[in-house]
Every structure is written in C-alpha cells, then in structure tokens.
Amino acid sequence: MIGDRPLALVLVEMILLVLVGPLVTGTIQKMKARLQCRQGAGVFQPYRDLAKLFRKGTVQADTTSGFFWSIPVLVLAATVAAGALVPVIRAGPPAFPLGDAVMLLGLLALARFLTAVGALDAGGAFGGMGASREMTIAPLVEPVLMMVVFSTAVAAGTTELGALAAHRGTSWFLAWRAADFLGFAAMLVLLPAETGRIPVDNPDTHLELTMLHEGMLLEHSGPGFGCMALASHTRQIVTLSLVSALFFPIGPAGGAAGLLLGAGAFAVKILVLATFLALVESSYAKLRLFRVPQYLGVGFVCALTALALRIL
C-alpha cells in the first residue's frame, strides 16, 4: 500500500530509533536502580558501553567460520531494517512500498536465528546453552506476536503498520472492543520474553546457568559485541513502537506542529512502557526454565481469543 509518508521520513524515524534505542535500555535501568533504592548508572551509560567495545579489539575463537565475522553485521541490519517498518512520528502507509509487519516479525526473526547461528558457531558449550534456550522460548513467543498482529489487521484490512494506525485515527481510545483489550494484554506479557527481561531472561546476569540471550552475545567480542549489543537496544524499542503503533496510534497529522506532537507523543508512550518494564523486573523473580511455557501460555490464550473475537 502505498501512501503519503515520504522516504525521507521513514528514514529519519529509522534512524531516530537507533539513536534512542541505548537511551531506553539507560532509562529503565536507572528506574531498576531507584526502585531498588540504588543510585545507579547514568541513562547514558549504554551509550558509553558502546564507545569502549567499539574502541576494544577482537578475539575470536579458532573454531569459528568465516561467516561468524558478518553475523554481528548482519543481525544490527535486519533489527534496524524491521524499525523502517515501524511509524514512529506520523502514521499513515509511506510513499514507497517497504514491507509490513509479516516482514517485521520476519525480520526480527532473522536476526534471532542468526544470533543463534554465531553463538553455535564458536562451538563453545556457553553459547550453545544459550542458542538452544533461546530457541526454546521463539516458537512459544513469535506465533503469539503474528496473531495479536492479525487481531488487529482484521479490522482495518491491512498488515501495514502505517495504514493500520491511520485507520485507527486519533479516537482510538473511545474504540478499543474485548479484542483490544486481551490483544494488549498478550503483548503485555510478551513484552518482557521479545527484550529479554525478567521474568523470561535477565539481562543483568552473567551466570551461565540463569542466561539466555546474553550467553550467546559473549560468543562475540569488540566491535562485533558493540553490534550486537546495539541491535538489542534496537530491538527493544522496536519492540515497544510495535506496541505503541498497534494500540496507541498518534494519527495521521501533517506538518511541522504534527510532526514534533508526534514525536512528543512517541516519547511518552516509550516511558510509559519502559516504566512497566522497570516495575516488572523490580516486582517479580527470573522464572525457571521450564515455567517460561506456561507464563507465556497466558499470552497466547489472550491473543488467540482476540483473534477469535475479531474473526467470528
């Protein structure tokens, strides 16, 4: 579907969550931190992270491939091509045809599977570990994400994200049905699974035993960690304006007022979700293993009743 978003600003809007991706991982955890009656580090602490491991050397493993040299490259490019995908300031189709949010799970998908493909590719059992949890909990989270996607596109015809949360239009919050409100509540308990948080995973954890993710980017070091520690960040906030653009669309507006009333609204409802994110890993502890299917069982009841709802 082509529509009237230009671009140049799909390109700004991509660029936009790169740069404030480490921003948000910052933010939450100094919210951790003061809920938790720490001081903590500064918001802008990821941004220094990034600095030190893109100035730091590599080592590498002498049972690697040629291939895990690109991985690193390779994941960061799909997890910020799936955020061109994603209407941050201004709703509506773009003016050139990118692709909808099929292509987005399918390009958050890929990054995943090759962050798996690098960490069995060092061959160590650290790694390992980490890739076959990791691939345990995608089959439990992505088909739960494509049927809250589809609850939502039944009623405005389309799967594009922009032309989804034009059809919403700014009234959105006088027509949310039952379906609106269990397709929220599944991406409210996926949320935490897709960013690797608590209950899920613990993304301040370096113990072997208790990692999921995080085991498999210490397979990489340097600037290769450096890309792989930004396309989490990216991968949260894109995350996150899925949610923002599926259930609290800012509206087609137009012009430079509507623009800057978009990215303000943008802002606050990032926070807000960031906040729910903090309270989650302050209120709650790392589940086992084997209890992560049934948490998640919770999500797709509730996405597979909002489907249902919409269809019937």
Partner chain sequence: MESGPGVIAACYGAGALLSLLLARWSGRLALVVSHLAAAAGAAAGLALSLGLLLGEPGRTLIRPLPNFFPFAKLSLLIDGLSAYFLLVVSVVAVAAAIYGPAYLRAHSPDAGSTRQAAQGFALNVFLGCMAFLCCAGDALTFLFCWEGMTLASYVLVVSDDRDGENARAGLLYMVMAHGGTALLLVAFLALTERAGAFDFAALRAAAAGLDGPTRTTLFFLALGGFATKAGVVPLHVWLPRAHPAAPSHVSALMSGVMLKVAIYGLLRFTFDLLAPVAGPLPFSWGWTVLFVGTTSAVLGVLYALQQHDLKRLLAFHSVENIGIILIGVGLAMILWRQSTGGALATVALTAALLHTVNHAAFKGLLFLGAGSVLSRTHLRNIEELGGLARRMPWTAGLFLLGAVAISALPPLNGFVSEWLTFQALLGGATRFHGPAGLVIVFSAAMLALTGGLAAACFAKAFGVTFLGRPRTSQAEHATEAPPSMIAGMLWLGALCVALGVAPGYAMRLLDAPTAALLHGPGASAVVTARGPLVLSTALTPSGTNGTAISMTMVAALLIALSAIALLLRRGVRRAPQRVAPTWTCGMTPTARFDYTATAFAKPLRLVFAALYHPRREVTRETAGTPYVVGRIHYAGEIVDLAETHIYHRVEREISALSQLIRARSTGRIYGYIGFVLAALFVALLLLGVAY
Given for the second form:
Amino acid sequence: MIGDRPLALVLVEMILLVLVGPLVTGTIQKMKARLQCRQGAGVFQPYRDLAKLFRKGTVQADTTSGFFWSIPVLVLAATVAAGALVPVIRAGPPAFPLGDAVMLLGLLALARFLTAVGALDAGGAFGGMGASREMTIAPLVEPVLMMVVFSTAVAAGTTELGALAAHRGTSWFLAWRAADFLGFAAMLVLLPAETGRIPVDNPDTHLELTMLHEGMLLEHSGPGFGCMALASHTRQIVTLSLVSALFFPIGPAGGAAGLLLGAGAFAVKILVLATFLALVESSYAKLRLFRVPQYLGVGFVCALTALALRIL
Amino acid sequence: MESGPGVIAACYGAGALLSLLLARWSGRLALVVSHLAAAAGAAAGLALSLGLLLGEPGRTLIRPLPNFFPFAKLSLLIDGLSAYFLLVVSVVAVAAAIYGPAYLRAHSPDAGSTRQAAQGFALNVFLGCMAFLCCAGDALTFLFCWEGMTLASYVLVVSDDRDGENARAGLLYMVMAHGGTALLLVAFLALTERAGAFDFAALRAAAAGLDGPTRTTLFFLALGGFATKAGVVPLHVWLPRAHPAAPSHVSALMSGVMLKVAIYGLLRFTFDLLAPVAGPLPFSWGWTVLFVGTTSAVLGVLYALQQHDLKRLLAFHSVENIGIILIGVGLAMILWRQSTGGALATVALTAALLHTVNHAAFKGLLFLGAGSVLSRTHLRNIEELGGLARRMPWTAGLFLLGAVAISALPPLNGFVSEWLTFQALLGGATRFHGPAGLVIVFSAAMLALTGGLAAACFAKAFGVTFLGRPRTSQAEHATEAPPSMIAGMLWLGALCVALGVAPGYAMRLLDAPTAALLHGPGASAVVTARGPLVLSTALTPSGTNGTAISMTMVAALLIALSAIALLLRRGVRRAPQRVAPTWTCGMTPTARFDYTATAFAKPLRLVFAALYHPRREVTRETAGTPYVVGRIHYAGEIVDLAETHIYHRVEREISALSQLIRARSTGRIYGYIGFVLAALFVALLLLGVAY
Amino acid sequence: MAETLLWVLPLVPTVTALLMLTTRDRRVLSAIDVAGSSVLLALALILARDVAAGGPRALGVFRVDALGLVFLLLVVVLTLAVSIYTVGWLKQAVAVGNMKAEYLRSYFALVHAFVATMIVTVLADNLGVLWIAMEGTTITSAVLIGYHGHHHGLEAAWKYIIVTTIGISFGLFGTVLVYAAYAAAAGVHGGAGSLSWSAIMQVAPTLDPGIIRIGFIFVMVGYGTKAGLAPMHLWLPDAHSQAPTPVSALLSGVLIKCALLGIIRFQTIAAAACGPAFPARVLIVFGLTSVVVATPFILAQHDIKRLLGYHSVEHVGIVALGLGFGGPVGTYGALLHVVNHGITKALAFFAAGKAIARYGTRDMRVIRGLLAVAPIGATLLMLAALSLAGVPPFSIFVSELMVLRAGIGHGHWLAIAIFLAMVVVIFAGLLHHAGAMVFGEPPATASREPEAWSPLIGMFVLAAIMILLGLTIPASLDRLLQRATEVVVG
Amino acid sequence: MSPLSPDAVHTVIDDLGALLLFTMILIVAAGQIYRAIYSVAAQSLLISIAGAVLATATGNPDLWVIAGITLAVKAILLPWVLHRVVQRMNVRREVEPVIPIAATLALAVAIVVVSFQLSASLGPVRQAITGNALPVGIALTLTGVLVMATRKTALTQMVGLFASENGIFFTAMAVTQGMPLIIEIGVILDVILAALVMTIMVLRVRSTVDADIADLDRLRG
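Take the protein just shown as the form predicted on its own and give its structure as the form predicted in complex with the partner chain.
Everything in the complex follows now, all chains and molecules, and the chain you saw is the first one.
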C-alpha cells in the first residue's frame, strides 16, 4: 500500500500546523473578547508573546534537577511530532508510514507526562497541584477519545488518520450516519478538556482553584516557557485537526488546485471549531474538579452509543 | 546448541552448590560467585534461545533426561515458544545477576553468611527452575520446576526478614501458589492418566480424544492455576505483598519473569496441548481470558495508583501488565481459526508475546531502580523520599526511562505492544458484530484508561521519589548506586529503547513461537510485512487496508525536532540565567511545600471511590481550646476489594470454624470410645448391609 | 539363610532389650541401642537382598514378601535414626530432668521390646500372630507413652491403651469372621485350619463375600483405630504428643504404618472375595474422613506435637485414599507414601523435639525465631514442614502425586476435589505454624546453646533420604515397590 | 462320633447365647460396680460352658483347653483382680453413667436388632454357622464397647472391655468351632497383660493425683 502523501508534504503540513497554532489561540482569544464586548488583543498577540519569551533570560528554581531544563525541549518535540500524524490539506495515508491515531494520542500523552514531571521538579505546591489534576483528567479523557477514534476506525478498518480521512471521502456530509453524529458530539464534549479550556480548565488564570495546565508551567520562564507555550498552541491545533480528520476530512485531490482547496477547507474547519471553543468558553462557567468526571461521562456515553450503533 | 541445556544446568547448579560451599569461608565470596554463575547461566540461556529463534525455522531441540522416576519418561523439549520464554527469563536474569551482589551488600551489610549462602543458592535454583520450566518436555518436569520456582522464590522472599512481615507475605504467597498448583495438578494429571504417559506429545494425543465439556473444564482448571501464579485479579492478593518483600533484583525477576512463566504455561497448555484438532477454540475460553485480562489491567493500575510503597506500587503494576498480556492472549484465542490461519490472531499473540518481553524489560528496570533507592536510603515509602534526582542522576534517569516505557508512551517499547494490542482489538471489533464487538471495543477503552492511569501513577512515583526536595535525612544523604548496579539497569534500559525504536527487528524472534502455536504465518510475515522499519497490520477481512506505523521514523522525527527545539530553548540571544527559590507565595519553601503522593493521587481516589472504599482518619491535637490546633494527624487507607471481601472473609470463616470444632472436643475418653463405636456401627449399616 | 533371618530379626531387639536391663550407664545403654539398631538394619538389608533375589520366604508363622519388606525396612531405618537421635536427646533430657537416670534402662528395654513387636507384626504371615503382635505393640508403647509419669502422660496412655485395645478387639473379631469364612470354604473344622494369610489368599476368591464384608469392616475400624484413621483417631494426638520425642517418632513414623499393613493384608483378601470395589469404597470413605477431620485441628492448633499428630491422621488418610483409589498406581503411591511419611514425620518430630527442648514448651505461640537460635534445626524443621505439606522436591509430593494420579485415573472426582481443597488448607495451616516458629524474634527464654551433633546426624540422615526420594526413586526401591504392589493388586 | 447331634448343639448354643445377652443386659443395667463385675464373671462362665459343649460336640480337644483357660482367667482371675482393686481403692461403688442407663439400654437393644438384621442379610453362609452365634457375638462385642462409651470410671470401662472380649471369644468358638489353639492362648495372654498394665495405671493415677484415670480430660483439641 503506497500512500498518497509524500514525506515532504507531511513535513510541510507539520510545519504549517506549528506556524498556524498560535494564530488559532489568538483568534479564539479575540473572539472571546468580542463576545464579552471587549476589544481584546490582536489575533497575532500569541506570536508577540512567543517572540518576547524567546528573547528573555530564565529564572530557574534552585531545587530543580537536570531534567527540568530539558522538559520544554522534549514536550515541544513530542507535540510537534504529533502534528506530523494528522492530515491537514490532503487525505490519504502517507507514503512512508509514521504513525496513526494511537501514536498521536501517545505522543500527546508523552508531552503531558513530561509536563507533569517537570511541574513536580520545582517542588512547589502549585506545580504538584496542577500535575495531579492534569493527570486525573487525562486518563478519563483518553478512553473516550479512543472510543471516538474506534467508532470511525471500525468502519474503515484502520487507525491511520490519513487513511481514515480518505475512507470518509469527499462526500462525507452525505455519508454521515447517526453514529457519526454521536461520535462528533462526544468529540465536542472532549475538545475543551483536551485543549485545556473552560469548562474543564481555564487557560487565562493562574488561580489555584482553577488551574490545571497553567499551574504546571508556573516555574518555567523565558525560552523554556516559550517552548511550553508553543507546545500548547500546537497541541490545540493538532487536536482540532484530529477532529476534522476524523469527522469532516477533505478527500484526496491531486495537483496544486487540490492542495489549495485542501488548505482553504482546513482553514474553514479550524475556524469553525475555534468559534465553537470560543462560544463554549464564553457561555459556560468552569466546573468544579470533581464535576469533571461527570461531564466527561456525557462524552463517554455518546462515544459508547456511537460505537454500539456502528457495531450492532 | 545441542549442549545448551547442559551448560545452563551446569552454570546454575554450580552457582547453587558453590554458594553453599563457599559460604563457610566467606559469605560475600559466595554471593559474588553464585551471582557470577547465574550470569553465566543466563548468558548461556540467551545464546541457546537466540540460536534457536534465529536458526532454521521450526527447529525443535529434544533432549531426554535421566530416568529419575520410573513411572515417567522425562525430557526437555525446546521449540520456538520455549526458546522465546527462555529468552525472556535470561534477559532479566543477566541484569539481576550483575546487579545482585552489590545490592545485597549495600542493602543488608549485616547479613550473616548463612543468609548469603541461602540467597545465592535460592537465586540459582530459582533461575534454573524457570529456565527449565520453559524447556520442559513433559508434565512432570514442568510441575517440578513450577514448584521449585515457587519454593526458591519463597526462600528469597523470607530470606530478608526483619519484622516477620516477610514471613507473612511469604506464607500468603506459598498458600496461593499451592492452591494454584493443586488446580494445575488436576488439569495435567487428567491428561497424563488418559495418555498413560507424561510427555507432551502423548498429552496432545490424549487431549484429542476429549469431549467438549471435559476439555473446557480442564482449561478452566489450568487457567485458575496459571492465573494464580500470574497474579490475575482477584487471585492477585499475594503478589503485592510477596514481590516487594524479596530483595529488589529478585523482585525484578519475580515480577518481570516469573509471572511470564505462568503465561508460558497457559499458552503451552491451551494452544499446544488442549486445543481441539479441528475447529476454533471453544467460545468461552477466549472471552473469559479477555475479561479477566481487562479487569486485571484496570484494577491493577487503580490499586497501584494509591500505593505509596514504591515496590508495592510496582508490584501492582505487574497485575496491570499481566492483564494487558492476557487481553492479547484472549484475543488470540477468540480470533484463532485453524482454517483461516488467522493473521489477526497472529497480531494478537504477537502483541501478547512482545508485551511479555517488554514488561520484563521495563519492570525489571523499575524494580532495579527502586532497589537502588532502597539500598541507599533504606526507605520504600515514597512520601519519605524526594529530591533523589540530584543525588542519584543515573538511577533517576533510568527510572524515568522505565516510567515512560511502562506508561505505554512512544517512542519506547511499552507503546509498541500496546499499539499491537489496540490493532488486534480493532480487528476483533471489525469481525464481531453485536455485543461481542462492543465488549472488544470496551476492552480497548479500558486499555486506554489503563495507559492513562499508568502515566498518572508514574508521574507520581517518579515525581515524588526523585524530584522536589528530600523529605528525610536518609533521602538527603543518598548517593549514587555503585557501577555494577547501574550496569544492570543500563542493560535493561537499552533494551527498552531498542525494542521501542526498532521493534521490527525483534519480530523475527517472534516468528517461531507464533507460527508454532497458531500453525499460521509467523509474526514477521504479518506485522513486518513491509520491512523491519514499519509495523503494519492488515485488519479488514480482505486484507487490503491496514494500519502502519514506523517507530523508527517517529523516533528519528522526535530526535530531529528535539534538536530544533533545543535551539529554541537556548533562546534567541544569550540572556542571563538566574537561580531562585521556588515560588511559594512569598514564604520560604521547605520540603513541606512539596506535593505528596497522597495528595497527588487524591483526585483519582475520589473519582474511583467506589472501587477503593477509602477510609480516612483525622485527629486534631488542640492546645486547650478547639481553635488553636497543635497538630493534625492524618491517616488514610484504601481497601483492596478482593482482599477484604473474599480473602479476609474466607480466612476468618475457616479459622472461626476450626476454633469452634476444636473447642467442641472434650478430651473425655468415653467420647473417644463412642466415636469408634459409632464409626463401626455406621460403617456396618452403610457399607455392610447396603452392598 | 533368609528363613533363619525371619526368626533372628525379632530376636535381635529382644536380646538387646534384655541386655539393656543389665546396666544403668547412659553411655553404655546408648551404645547398645545404636549397635542393636545397626545390626537390625544390616540383617534387614541382607534379608531384603535375599528376597529380591529369591522371592518370598516363609518359616512357620513368619513370612516375608515384598510388601512386608517395605514396612520392615521402614521400621529398621527409623529405629536406627531414632537410636542415633536418642544419644544426644537423652543427654539433654537427663540434664534437664525430663528423664530420670535410674529408670533409663527400662526405657531403652521397652523401646526395643516395642521394636520387636513391630517387627513381628510386619513379618507375621499368620493373621492371629499379626493380631497378637499388634496388641503387643499397644502394651509396650502404652507404657512408653506414660513413661514421663506425670498425669498428662498417664491420661494419654490410658486413652491410648483403652481405645486401641477396643480397636484391635474389633480387629480380632474381623479376623475371626475371616477365619470362619476360610474354614467354611476350605472345609476345615475347628482349629485345624491355619490363619496363614498366604493360605487364605489361595482360596480367597471362593470365600463367602457377605461374611468377608462384615469381617473387613470390623478389621478396617479395628486396625484403623490403631492406624489413626478418623473418626477413631482421637487418642492419637494425645498419645503422640505426650510420648518422649523418640517414641513419638516411632509411633507416628512406623507404628501406625504397621496397622496399615494389617489393613492391606485384609484388603487383598476382601478384594479377592468381594471384588476390589468394596474395600476400595470403605478405604476411600475412611481416608477422606481422616483428611477432612484433621484439617480444623491442624489449623487451630497451638501444641506442636499435637499438630504433628493430627498431621499423621491426615497422611494415614492419604494412604487409605491411595489404597482405595487402587490400581497399580494408587497402591504404589500408597506404599511409597507409607515410606515417605514415615521418614518425614520422624524428621519433623526430631526437629520439633529439639525446638521444644530449646524453648521448654510445646506451645507454638512461644516458639518464635528458631532460625536465630538454631539455624540448622530451624532449617530442618522448615524442610520437614514443607515436605509434609507436599511441596516438591521433597518425597511426599511424589507419593501424593501418585495417589492423585490414581484418583483422577479412576475418575474419583469428588474425592479428589475434597482431598485437594483440604490439602491446600492444611498446607496453609502448617506453613503458618512453621513460619511463625522459624522466623521472627526469639524470646529471651530460648536456649542459645550450640546444636548437639547426634540429633543432627539422625536428622540429616532422614532429611537426605527425604530429599533423595523427592528427586528420584532408586531402581532397587522401585523394584521392591513394584513387587509389593503386585502382592496387593495381583 | 459326637455324643450330641448338631441340632442339639444349635439349641444349646442358642440358649447359651440368650443367657449371654441376658448377662450383657445386666452389665449395662448394673448401677453398682460389683454387680457389673459379677455379671461379667457369670458371662465368662457361660462362655466356658459353651466351650465345653462345643468341645463335646466336635471332639476338638483344643476347645477344652480354651474353655478351661477362659474359666480360670476370665471367670475367676480377672474378676477377682477387679474386685480387689475396687476394695483397695475405696472408691464410690456406683457406676457413673454418661447418659442415663435407660438410654444405654435402648441403644443396646438397637445394637442387638442391627446385629440380627446384619447376619440375616448374609443368607447362605448362615448355614455354616452355629445357630445364632454370629449375631449374638456381634451384639456382645458392640454392647461391651457401648458400656465403655457410656461409663465414666476406669474400672467400669475395664469391665466393658472384658465383656466385649467375651463376645469375640464366643464368636470364635461358636462360629469357627475354635481358632487354632496357639492363637487363642496368645490372645488370652495379651488380654491378661493389657489388664495388668491398665490396673497399674489406674492405681498409679489414684495414688498420685487421687483421680479416676478415665476422668482426666486435660488433653483435648
């Protein structure tokens, strides 16, 4: 089975994701601001923040071990590598196989694991609290994600995202069945959890009552924090791309026109999902930590029903 | 290769004997020599198994043994499956043998020479029994090695006794193991008595004539026996007590290898001996195994999460990983069809077998790492550790490596086997419609949950043990482990990396066992059909579509990206670096600011409260008035459901009943006479007349 | 030569016993003891060689075949081990005051008289002589059980002598019935016939099955009482716990086996007369009862010697099960179990005796941390416990395996299930007790003097046999057991 | 060859058997130890008579010997010893039953019924056996043990033991018309020896702790 996406295209797509990632965050922030009747910062504000961070010096906690320094490097690498596994502008399996949905989830989990370990390194209560909560939510999210992936993979017989996308084809909007709706619903429930947003997490504050992800980054500073921030942006766009690859991919089309069409479609899809996130963030309150399992339970039931519909 | 088994036996035998002999002069010498012999035996095992696995396919080494017992012909039979498990045994044995002497010296410097002799002796017997268990060609050799393995590990568990706790752990272990052996005895003897001989070929022939219900009964007997040894929930209660009690390198062997030997037994008994000649395995077998595997995986990791004893935590993770292996085995049983060969069954079995060696590698590594910490601090409670990464960087790094591997995170080996398991589950889900398919998918979800929880658990274990500030003076004054211990860990760490980054090359080793058991294509024909760099599975019935990944490419990508990220991390310009205390809202940070393991695991403890039945007890010492609190004592514990609801109850009932019966006996002689008379009377009535 | 030996063998311990009455010196007594036992062993080995070469030998009321030889060898080997053990044990016991120096000669004389009666039991061909010798063992050993003279010992001795006398009077009744059937079948009247087992066996298939059935039940209950089968076993833990340790070893190791030999002799007759199913059923019922009944008492036991006593009940039950499951495998296993249990139980009593001497009590709640005060003795105790519990590579595992094989081979599933469940529970209990004694911190009262050599030698010999028989069955022993099995199952 | 016809022997033995059962009932019902001893002596006397009858009938001289020994040992010697012991020990003369004597009697009746039922089930063999000797023998043996199981004092237990042995002797004589002489003599010697050892024990315990040996119950469980 020779794939449709040459290695060069895969790498280009990956770089594209990294480059566009902060923009998505910026867009969501801007939309949130507008929804809250604020002016808000520009959509390119995350780029400015990153640029500033990479120029700054670092303040490192005196208790940290040698691992702490390298954590941002590894987290960023793992997250970006996950970006290489999602089809962005063209469906179909890659020419040389890299990884599938399971690998993608694995790489994201690796990044999360390393972040949590880094958070514990400084020996402060905030990092520990953030790590503990993050590692509580993550195991609950992962099975549901896996079931969502399976709900589409069972039909296609593969977990390779490009192949999944190709299997769904260009006319996906005609072929959607009840199972797909439910699976998509489950995915929408999971999205805030996976991207660290309300109602599961609040990316805007460092208050100890709310923080999960941000708490873990507290002791990072300068370029290290820049790497972690970039990783967060990338992770967000990779998750959104995963949703689009699973549920509304664009089919394989050759030539430059096809690529352009794919890029355009990608932009639209991400924008739609970003708008969804912004809407949710603006209209819901942050849940208590121990309400989160219940919230995820909704996703679990949706995913299970989707699977049941697919298999029975 | 012909002399391989002899060499292995000679090495272990010499190690055992020399340990006893040399201990009269010097316990340390005995320890070193016995471990060296064990290393030699393990190396011989490695050579023999690799030779067989990489040699001509389908080769089987059969060696008759001396006629120890007149009623049974004993023999060794080393085929692909045997060789593979011999490989697993030997791989960890090498590390343990290198690691052992320095560990024992550091951990218990005051040990007398008797204890050292016993430890050296038992270690060699333990390893020898495991090696020859895998190579057994008849039921009697199998059972003897099985029990020898148990006994030797029991000796090792109780050898390190301080407060009687180990003796209790050992007792529970032996009793459970004995119960399991009783089941195995029945299962094997039912075949041997039918066959009139003990060798596996005869058993196979005898099993061919069994009817369905008997066959299934025997399977469940054997499953019970092997599951007890493998520590499957709810038969696991001995495991988290016994494994931590042993010296750490023995814990590594018990958790990493001994449990796998049970898996070997299950595979051998089910696929090789008991499987019906034609047609699939009975419906109930595979589903049961899948179910108990899933349960073990989830409950194992959940209980592990709440442990604060480092070795106990690792032991519970063995329960989890055995569960994952059994998921693969169960799937293989479900999917195997003699007629279609079942490429998918091959994937499932490959996943199980690969996870076997993977778990051996990373669990061995983790136990050795825990042993390094233990030998330096004499502490097993991770709440009392902390900050060791700065003091023991090698140990910490290798432990982290093992933690990543066991959490099934790419690019290490744990991920590879879990990926294969997922693929097999997906394939199963595509084949079985209806509830069966849903069960399989549910199993996949549980597997994902397991992986996530394992990551949480090891973030806790690694973070609290090695990071932050030391919480006790022992932790503060810890120093790095000696080189020989590091070397033992490095060997296993390298294996974790190699099996993770280039698993395709290991698939050849799996060819022989998978082909031998399933009579189908070997592992490499299915999984690495697209070359060793790519792992692929053909999952749709037509075999066209499939999933492919390349661990090697991903690893390369990760390295390249890390290099780029490293540049970013250094910053655009050389900005100043400053060291400052951790931010604690303006207070002076001390070790008490560190997040404890209890606190770390608390959210999950509350989420899964239904399974834990957590209990907590908080007492306040107040200074006169309730508003001034002097001290707060907090004690919390969780309850192992199986332990309290099954084992404690059974134990209580049995001992209460025994006490009652014993108290009933009066010691009056007329009672004695009455019983004799009654016995005669009843016997005459029942047996004399009724006949 | 061999025929002469049949008379000489019981005579040797008798002579030794008489010889012992002539001196009061402990050293001389011990020397005679060991020498007499050694001579006995040597003669028995010569006899064994002769029989192996030339088949069964008979002389008058005595006859030795392979079956008897198995038991004979067990008796003489254990006698020698006991003699060696006694040397050091006695020294200590006299020093502590447990044994009075002036009565030593009667003790030794009684032990050898006891051995003589057991040898007669084993060699008897005449079922009447078998009975007489069996009652003789009761009388001699009853005196030995009460030897310490305190009222616990006398209580045990009284229970022992009364209950076993009742038991063997039932045995006599059974013998009478068998003789009646024989007399009827052979057409002899009055005392003209003989009670010779080999003669009865020749006409056994023609014997009246009804009367043999009743006779066998009487014998089973009767000799079963002596063998310690439940529910007739109640005297056993009392007697075995109160006797001096070497005597306990002989009681548990050999005496109950001699009673089993009686049962086996009658089993063969019954099997020939009524078909093998009938005695098999009786044996399985009693065997299973023994295994089940012993269990709670083993679990909830505090007295180490009573524990071992109850354990003998269990193992006699296993032998009965093996005989009941029958066939060549079951019988072979049962006979092997007789040997294995004899050796192991003697070792266990020896090791327990040393522990008791060290702590001054039989209460297992006090005996703690033996490994710290007496590492070798503790190791041997642990080995014996593991072996008794049926763990390989010790001998009992092999014979239990054979018994299991027979049970499974003949499809006694229910019996196997109960048996295995009880074995596992007993294993738990035994290992619990042994582990508690061996490990942990010893109390300050425990004696820490170095371990004496002679008990150790006695124990080493037994432990070596125990492990050897666990790892292999030597060809000579195998041949002997095969022949003995043939005697039983034909 | 014999002065008595087989039928006559049957009748005599049956009658003797009935008398033996009667003495057995006396032993069971005895409220005082002396009565029990006298009853067992009477029982032994009846057995030696039975021996004499059978000896006459079969012409087997061994039976004469056995009848004589039984008379000497069991009808005279042992009762006398027991009598002396009771006198010397100066114990309470009442037997101390474990269960009411009426219940013991009921059990004895049950034993007799079962014994007869058991031998009735034998069928053809009964032809070879002299009259009702077998059920009577079984009943005597079991009832003797029943007495032991329901009495608390050592001496009553010894009485029960002798009664039980009497049952066996009766069976041996009546059913087989005599066992080989040497065996019978050995059996009797054993009985004497056992009685001797028991008596010594009883006296020893009485002299050291002043208790009945059969009443000790410190060893239990």
